[in-house]
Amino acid sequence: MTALTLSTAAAPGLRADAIVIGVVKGAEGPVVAPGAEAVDKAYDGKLAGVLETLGAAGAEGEVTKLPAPAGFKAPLVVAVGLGAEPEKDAGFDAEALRKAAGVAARALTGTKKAAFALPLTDAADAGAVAEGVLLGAYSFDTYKESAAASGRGARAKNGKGPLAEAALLGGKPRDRAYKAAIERATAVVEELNRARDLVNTPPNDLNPEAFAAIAQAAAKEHGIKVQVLDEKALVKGGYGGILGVGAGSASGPRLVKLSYTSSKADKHLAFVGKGITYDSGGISLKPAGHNETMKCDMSGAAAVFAAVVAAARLGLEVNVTGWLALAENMPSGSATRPGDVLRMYSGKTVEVLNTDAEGRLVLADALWAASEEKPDAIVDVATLTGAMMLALGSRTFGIMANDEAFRSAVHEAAEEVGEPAWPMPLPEHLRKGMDSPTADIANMGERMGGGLVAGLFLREFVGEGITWAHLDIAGPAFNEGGPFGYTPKGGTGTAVRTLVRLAELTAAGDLG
């Protein structure tokens, strides 16, 4: 991953391959952002005019490259758009800094060192820029020929690796707050990028057993207690949902429990992740064109895994338990059929009307297991429904909860860290559609409002009196389009930062 340093050096004398500066969209044209004063001075104060001549406007995501002025040791200046000029004395939005830094990092693929002269007014700004750089510099090329030939696992299509080093100019290397901000950004993004790697790994290399082994290794490294339930243990425990979904696959299911504990904690959060390492739809087979990206159906479990490890690395004063409900949903002679009835871990029975509504089945068992420990709150994360994508698009996840205040708190945390989300209701009238003449509940209900129906189903498996929220990340978990901001093509790692922020707020006593 890109190495980060804080630097008090002046831009002209810094040995680097490029100097990154910010440009904002002013009322009368582009305006050079604070942090780049030395660069602007070297252009005799006319840098904004030069950029405008080159077509720059300061719009978000815009990149303009130009030769560095005489006397600079770096040969290149990279001007990146920050979007609209902020109100006077308002400062720059953290997400604008993240996006700009991420765009610049992507534009500098193959570069050894870049100096980032973006606006840094405090440690929080430094943390935002650091996150943007590390997120934007991500690449996944493990399976590319160039990577295999070089023995390196993170190389671009053209054989060039990501930006190797980033120096944040205007940073304060000896300031505790600045150092802490960089350390936090590094820990969180390293784990988020690990989640991206998992999502991007093809399903022939990442089945439930392999995922569980990766979790075990990380837990050992970071002092996290881990428990893995294999098929025999799941049968003995009565985990009918997870077993039912995994019944058609040659790769057996797993339930992984990761427990991070702090001696100073008096609060306990439980995170539950859907981990379908490949989703064919089972007997209710998906139509052609809908299978190709189904390796991403374990994004929720990847996010939960990453968040627990990040909490441990940050030493947060809160107990965090992660539950990874892992299975592969395949059609075969042993697969669960539409019409079958499963007895869940909670004791309730579920009539399976559609085997492609499998995520809610594995989550139901994990939610009940999490509830048995009586945590202060449970948050589940899942690529659960196409209906949520129809409602909110491909960049926003939905939030449902059994407590409006908690739903609002989760939404605020998501927006704070730059993960677009939207609160969704749980309409009681939709519950009746899941009534079954055969079992306690069916795994399908009304077609309209399918994402909300799924949330209502999950609510049935949350212990009484426990605060709970459900994040349906079906849209933003996997980016099938081109990269934007600090978001790559493929696995995005969405929800990791929201979960970490919830853990931080809980540790600080600011979340309920």
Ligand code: BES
Contents of the next structure:
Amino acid sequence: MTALTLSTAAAPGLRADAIVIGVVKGAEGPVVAPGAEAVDKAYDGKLAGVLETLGAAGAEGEVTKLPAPAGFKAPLVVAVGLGAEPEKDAGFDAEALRKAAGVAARALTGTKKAAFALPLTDAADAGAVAEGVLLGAYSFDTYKESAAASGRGARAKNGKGPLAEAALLGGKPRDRAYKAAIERATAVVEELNRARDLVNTPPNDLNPEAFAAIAQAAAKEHGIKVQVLDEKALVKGGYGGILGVGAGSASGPRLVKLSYTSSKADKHLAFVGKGITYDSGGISLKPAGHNETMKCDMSGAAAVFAAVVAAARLGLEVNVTGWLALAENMPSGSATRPGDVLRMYSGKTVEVLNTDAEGRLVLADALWAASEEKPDAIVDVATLTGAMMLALGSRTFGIMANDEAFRSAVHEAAEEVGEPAWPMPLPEHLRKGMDSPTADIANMGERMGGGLVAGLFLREFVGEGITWAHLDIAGPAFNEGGPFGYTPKGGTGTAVRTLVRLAELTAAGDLG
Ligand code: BES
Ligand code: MN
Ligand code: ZN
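Any chance you could show the form predicted in complex with this ligand after that form predicted on its own?
Following is the full complex, with the preceding chain placed first.
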């Protein structure tokens, strides 16, 4: 990952390959953002005019490259749009800083060192810029043929690796708050980028067993207690949902429990992640055109895993248990059939009407297992329904909950960290659509409101009296389009930062 430093150096004398500055969208054209005064001065105060000539307006996502002024050690200036000017006396919005830094980092792919002269008014701003840089500078090239051939990787060969070094100018390297902000950003984004790697890893390499082994190794490294239930243990424990979904695959399912505990904690959060390492649909097979990206169906488990490790690395004063419900959903002679009835871990029976509604089955078992510990709250994260994508599009996740105040708190946390999310209801009338003539409940209900139906199904497997929220990340988990802001193509790591923020808020006693 990109190496980050806080620097008090002045832009002109700095040895770097590029200097990044901000441009604001002013009423009468582009305005150079604070932080870039020295650069503007070297252009005789005419930088805004130069940028305007080059077509810059200061819009979000905009990148303008220009030669550095005479006397500068760095050869290149990269001007990134910050969007509208903030209100008088208000600082820049954290998300605007994150996005601009991420856009710049992406524009600097293949560059060794860049100095970021973006507006920093406090440590929080430095943290936002740091996050943007580290998130934007992500690339996944493990499987590029030339990587193996050159030995040093495709990056070394074509010089197109991510930005190697970023110095944040105007940062205060001796200030504790600034240092803490950089450390936090580094820990969170390192784990988040690892979640992206897991999502991007092809499903022939990342099966439930492989995922569990990675979780085990990371847990060991960070002092997290880990327990892996393999098929035998799942049978013994009666985890009919996870077993039923994994039954058709040559790679058996796993339930991974990660327990991070702090001696100073008085609250306990449980995170539950859907970890379908590949979703073919099972016997209710998905048609071509709907299965090419289904390696992303373990994004929820990847997010939970990353968040628990980040909480441990940050030493948060809260107990956090992560549950990864891992299975591969495949059709075969041993697969669960539409019409089969599963006896779930909770004891309830489920008639499987559609084997492609598998996420709720693995989650049901993990939610019940999480409930047995009576945590203060449970949050599950899942690429659960295409319906949620239809409702909210590909960049926003839906939040459902059995407690309105908690749903709002989760939404606020998501907004705060820059993860677009929206509250969704759990309408009671949709429950009867899942009535089954044979079992306690069916795994499918009305087609309309499919995301909410799935939420109602999950609610049945949350222990009595436990506060619970469900994040349906089917839309934002995997970016099928081009990169934007600090979001790459492919796995995005969505929900990691929301979960970490929830853990921080809980540790601080600001949540429930
Ligand atoms: N993993 C899918 C949901 C999904 C779709 C995630 C697209 C990401 C992108 C899930 O397991 C699924 O297949 N859901 C079905 C449920 C239906 C059969 C009730 C769906 O949404 O069509
Ligand atoms: Mn499915
Ligand atoms: Zn699925």
